[in-house]
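Just one chain is shown here, as structure tokens, and it is the form predicted on its own.
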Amino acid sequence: MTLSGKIAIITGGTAGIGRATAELMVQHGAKVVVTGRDTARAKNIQPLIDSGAALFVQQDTTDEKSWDAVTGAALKAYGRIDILVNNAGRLIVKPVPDLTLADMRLMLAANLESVFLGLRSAWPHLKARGGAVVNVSAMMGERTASIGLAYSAAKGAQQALTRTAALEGAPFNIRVNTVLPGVIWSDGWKRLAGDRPEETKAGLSTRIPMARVGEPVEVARAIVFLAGDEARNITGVQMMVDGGLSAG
């Protein structure tokens, strides 16, 4: 795969699978623009910043102003933007008697709202030369769980936006595609995992048709992949990296 020259925004990039996807895609040749809504965290990215080939843009993806600071910085910077990658996204997991009215509008305007801000942005600058734009979704947007209503449905209202936007897009070489992470070790179950870690790790492991916990970088090989030419007939389609639980 190459990314050769492509200009790439990531959000929610100083971590977990927007990280691993901000360091390979410069493995693979392209300049990206990493946001965050920690300043603190762009310390995580800062040899790709030192090497030319990232800048960290503070950013909020659910306040609409923020994204024209986002897409004049790649210009400002680069000249254009090819690749948009709707990274970023928030997890709340309650009973439905325990969910609030806040906590819904939070999991649509942090997983919903935010991917249609990214893509009203971006859109002209992809129609002018094509491009690519892979939101990450969740397993859970597809099976969903016994007490994930707010996050599911919005996570499932995400998959059918992709869709939409993949029709709309095609004519111009827009290509809009979604990747559904399943139980992947990165900093929110580290969280949770405390002082046990490789505990957790066995014990989410024996509920996975392939035995084990996914690790960022293999969803980060998908986001390139979809980002990249080699996909350029691919287009709408539900990516699963989750070791065959939504098979099951």
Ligand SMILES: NC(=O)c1ccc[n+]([C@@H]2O[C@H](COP(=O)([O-])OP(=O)(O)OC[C@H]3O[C@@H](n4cnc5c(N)ncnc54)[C@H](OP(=O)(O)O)[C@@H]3O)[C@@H](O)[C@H]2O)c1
Given for the second form:
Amino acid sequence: MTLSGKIAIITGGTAGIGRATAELMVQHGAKVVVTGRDTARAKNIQPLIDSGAALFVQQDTTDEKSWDAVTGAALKAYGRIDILVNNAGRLIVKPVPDLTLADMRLMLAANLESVFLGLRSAWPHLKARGGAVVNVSAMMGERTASIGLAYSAAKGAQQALTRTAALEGAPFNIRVNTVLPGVIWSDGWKRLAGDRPEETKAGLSTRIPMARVGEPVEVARAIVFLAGDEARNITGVQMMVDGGLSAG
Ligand SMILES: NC(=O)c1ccc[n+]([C@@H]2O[C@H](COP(=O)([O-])OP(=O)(O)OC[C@H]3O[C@@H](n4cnc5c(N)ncnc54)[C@H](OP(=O)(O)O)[C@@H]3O)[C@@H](O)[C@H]2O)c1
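Could you give the coordinates for the form predicted in complex with the ligand, as opposed to the form predicted on its own above?
Once more the chain from above appears, this time first in line as the rest of the complex follows.
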């Protein structure tokens, strides 16, 4: 029970990596506040809510005001905040000539500004007794791929934010780390694949040294480790969970 008694906020926790993280954190003894834009998706974590280990707060992470409701709900229900997982993010992949300024601004809002807003909201509460922040970036923020300019730029900036926050948080025992997923078979990918999941997976796997697409729980395990006290001497790192994609 590596997270026994800890209180965690997980953004975008109703699907994919965020949902797997919520489930695993609860298995490890945490209570979790899960956010997402679509209230209907809260049914995906209904068993956690029914068990009393989770609550759902409707939130768009890019909305500054929404953060007061999220931290307020955590404090009201559980009395403190130990862990923040800035997981929610968005992806737009287009060649440069097709990218609009609105696309660029959306990528920066969803993948960078939202992480800043979450960090700033949770900071005073984490500072009170020490805590951990895990930001979910992407392998594309580190080793860029063509036609991912806006996403890679936003995720890369998020990684710079993480390192800086790690330095600022260290004196207060606030650890700030990044997890970098490669290609993970999340709900997002399932939607994109439509009725061709196996072909899509096979196509994606050909570029990965370990020749397999990752599962959300494999990223969740890295997040749980970095969030827990076993990682007490680890801050400011980037942990790739990408089947070796970034090694080449
Ligand atoms: N899957 C991959 O291959 C992969 C690779 C590299 C990095 N990542 C990163 O991993 C993170 C999770 O991705 P995923 O693939 O697990 O996504 P996913 O399966 O599409 O799930 C996304 C979750 O985030 C929520 N969400 C999206 N935008 C939000 C917002 N603005 N505010 C609040 N909640 C929001 C969604 O619910 P609502 O739609 O209801 O809000 C959902 O719960 C993202 O940061 C992504 O960039 C994923």
